[in-house]
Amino acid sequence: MRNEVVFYLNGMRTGVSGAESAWMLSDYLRYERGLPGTKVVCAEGDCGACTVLVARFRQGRFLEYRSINACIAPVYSLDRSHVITVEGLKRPEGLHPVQEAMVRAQGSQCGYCTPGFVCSMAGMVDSAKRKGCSIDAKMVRNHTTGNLCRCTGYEPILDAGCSLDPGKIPNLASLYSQAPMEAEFGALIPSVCVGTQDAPVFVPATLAEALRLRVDHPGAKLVSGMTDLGVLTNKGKLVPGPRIALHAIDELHSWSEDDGYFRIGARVCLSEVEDALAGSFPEFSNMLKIFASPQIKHSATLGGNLMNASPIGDSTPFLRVAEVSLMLARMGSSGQVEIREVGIDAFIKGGYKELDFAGDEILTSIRIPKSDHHYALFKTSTRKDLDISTVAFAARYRIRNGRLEGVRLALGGVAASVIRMPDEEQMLESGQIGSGLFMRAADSAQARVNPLSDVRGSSTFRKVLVRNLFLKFGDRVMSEAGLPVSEVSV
């Protein structure tokens, strides 16, 4: 294994190695590179003045550059990555169109979350231009949704992203040779050792050299995106300690598809889910649009926040209601890897955050098998974008002959796990559709779950919010029937 992170910043080789490799690059960029342009306020993930623009390293090229925040993710997990801060897009025949777009709008005032707003929209201008489309109000937005202004100068930071035009702004990988990165990053050793001795991270680049470091090191933490692990960090909640960071692994990146199952891989990042599946999932597909902000979403797995078991996990309900299945890697005593496939319901327990998963084992892949049943996914929350549940409502169904089959429901925020909900299922599978259904269901999902109360809302607040999601359920069975609504609406 290397002892040094290696990765490139604006250009320059950059390796790191001891202590500071597990930095988060905020910290490493501002207190030894002296680039302070690349703010720190919430150390969060939230407020988006950290964000950064990282192109990665896999299977022999560079992918494309994408946003991140920097004060969750530990340098470790650079390890072959070109960064480009905002210091970095500025060229030596003048500013980066973006950055000129800002001034001329008059898109800054303090100027703290300026650069944060810079590297977001810099990274929209090359999605953009991949995909061959023009700049409106809306991608501005969802672009910079992960970027807050206190000054509440949105408006003219609108008016600089909406007066980007693609096709004559340089794509990113551009504006530094790549070519060089690409030779020296395929010549290192792919698996790494750093940090300190009471505090070692393990980067592998196999799977079976994880398991064995997952059998050599049992309290050893695994590693994905970070985006929880890295708030725990900052805020001091997470006892320092082995890690096994599992980003360089290329098969858990990857994801397919048969005549039966999608297969995706457990470091497969969320904004990748959300395309990979908005043909045949279109609802999971808009729901991860408010899921997080890009910076969360091009760093957060779908696998983590699975194995993360929060009781309010975005994506859980769809899981539950979806029948997936994990496939789960350990190392055999006779040196093989022994794959371990089991259905979602077996794998989440009930208790809080209690899973069917062995100390020595790693989640490969999620299965989700594909169907022709309908899916009603509804997220209640303080506010519509990066937030977490309130309350999470999962429905899959279809419709035949006036009644429903296939129905599967599940809830999140209202237990220690994430619920199915089997009484109301067949309830629901009982009758014919009808108004008065959905009320007994409504009323019986009220009654059966039991929330605390917490910050988000009170116990007598989510019970509220079950019934009503149950009939905003019913609105849409009734209409997708060609049934009048109204009676069902609250």
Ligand SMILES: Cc1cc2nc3c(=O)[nH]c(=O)nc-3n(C[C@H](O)[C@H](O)[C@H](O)COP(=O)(O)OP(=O)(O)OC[C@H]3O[C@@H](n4cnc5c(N)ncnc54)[C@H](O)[C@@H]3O)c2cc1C
Given for the second form:
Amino acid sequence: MRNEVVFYLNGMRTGVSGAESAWMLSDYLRYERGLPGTKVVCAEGDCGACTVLVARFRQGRFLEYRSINACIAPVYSLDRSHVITVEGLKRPEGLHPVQEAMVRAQGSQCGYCTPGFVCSMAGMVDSAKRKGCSIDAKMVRNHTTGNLCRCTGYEPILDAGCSLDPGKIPNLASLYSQAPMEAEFGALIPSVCVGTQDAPVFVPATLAEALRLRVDHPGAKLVSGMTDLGVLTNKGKLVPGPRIALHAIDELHSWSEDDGYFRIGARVCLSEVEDALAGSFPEFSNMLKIFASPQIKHSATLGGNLMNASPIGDSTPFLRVAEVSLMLARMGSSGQVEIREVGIDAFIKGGYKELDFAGDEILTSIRIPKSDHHYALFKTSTRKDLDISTVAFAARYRIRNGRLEGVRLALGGVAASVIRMPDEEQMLESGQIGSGLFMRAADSAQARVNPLSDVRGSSTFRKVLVRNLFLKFGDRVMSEAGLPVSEVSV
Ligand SMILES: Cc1cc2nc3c(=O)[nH]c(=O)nc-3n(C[C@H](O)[C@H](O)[C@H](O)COP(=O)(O)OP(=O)(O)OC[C@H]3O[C@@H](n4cnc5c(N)ncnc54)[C@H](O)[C@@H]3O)c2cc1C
Ligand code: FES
Ligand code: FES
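Could you please show the structure of the form predicted in complex with the ligand, as a counterpart to the form predicted on its own just displayed?
All chains and molecules follow, beginning with the one already shown.
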């Protein structure tokens, strides 16, 4: 294994080993490299002041540049990538067009948030160029969901973003020559061991290697996109110790489709899932639009969301009703990788963060069966963007001859885990579609759940939300069935 993390920083080769390799990138940039343009405000992935652009080298080539939060990205996760910070966007001949636009539109006052907005918008320009589209206010808003400004006000920032013409701005890959980086990355030993003796960080390049490390280091924490673990680390809630990072294992990054299933690799990030499933599961893809921010979704993985096992994890209600199965790998006694397939209902055992998952296993992929079912996914949160669910509702169903068939229902935020509602499923299948049917199911669900009270809402409020979400589902079904919906309004 290589004992140095190697990446390029604004075109300069950078090697990091020892304890620094586990620092967050923002700290490394500011305190080790003298690049204070990358700011740190929340250190939780919420404000975007630490946004930088990263192109990862995978399977012999660079992927596109994507914005990420440097405050929750450990240096080792940048191995074999090119990082561009706000300082690196400026060229000898002048400011980057996004920087110029912010100056022209007076998009900055104290300036603390500005580098983050500039990096997010530079990533947006590249994305618009790839899609061949122009930039409008909606696009600027979507790409800066993860950036907060407390003093300028957003109008001048929006004006700056809307003034950008992707056709006239060079793409990020043209700012620095990628050829020498590719040549070096292609020749490197792909797996890495860095960190310290007490807290080694293993970055295996194959699944077999990772599974052997699972056996040899039973206490090591698996690390994926770090969006949950990075926050815990910064809050001092994650005990320092050995880590096994999964980002260098190519097979975990792939997704595929056959006649029966979509197979999404555990390391596929949520922005890729949003695109990959847009055609077949548009309801889920749309729900991901209000999941976190672009920076988070460029790092966070579907596997990490499921394995974090939060009762308010946003993908889990969909995964439950879609009846997915999980592929779990372990190293067999004969030295061969063994795969176990387990259905989602058996996998989620019901207690808080209680999963059918052994300490020597790794989730490799999620299989989503294709079907002609409809889906309804509702997320309620205190604000629309960049917020965690208070209560989430998911339903899968078919409408046949005025009745519902194949109903599966799941609720997040009302119990120790994301739960199914089998009694209400049966109830909804038992009668003709009509307002009374949904009223009965809504009343039953409200009476059955017993949520906790916390900062996001009291138990009573959550119970009312559950009822209203069932009624909202009723509106959706009635409308699809061609029936008047006014009787079942929330
Ligand atoms: C600002 C912010 C906003 C957020 N918004 C949302 C939101 O709107 N909705 C929401 O649901 N979540 C949200 N999150 C939480 C987080 O982004 C997601 O849970 C994310 O999907 C976690 O994925 P990850 O790859 O970053 O996981 P990590 O943080 O790397 O890991 C999470 C857990 O999963 C385990 N794990 C990861 N991969 C595997 C694997 N392949 N096999 C076995 N175990 C594994 C890890 O050991 C760890 O316990 C937010 C987080 C932040 C910081
Ligand atoms: S410092 Fe706020 S998102 Fe990183
Ligand atoms: S300019 Fe001060 S926080 Fe945005």
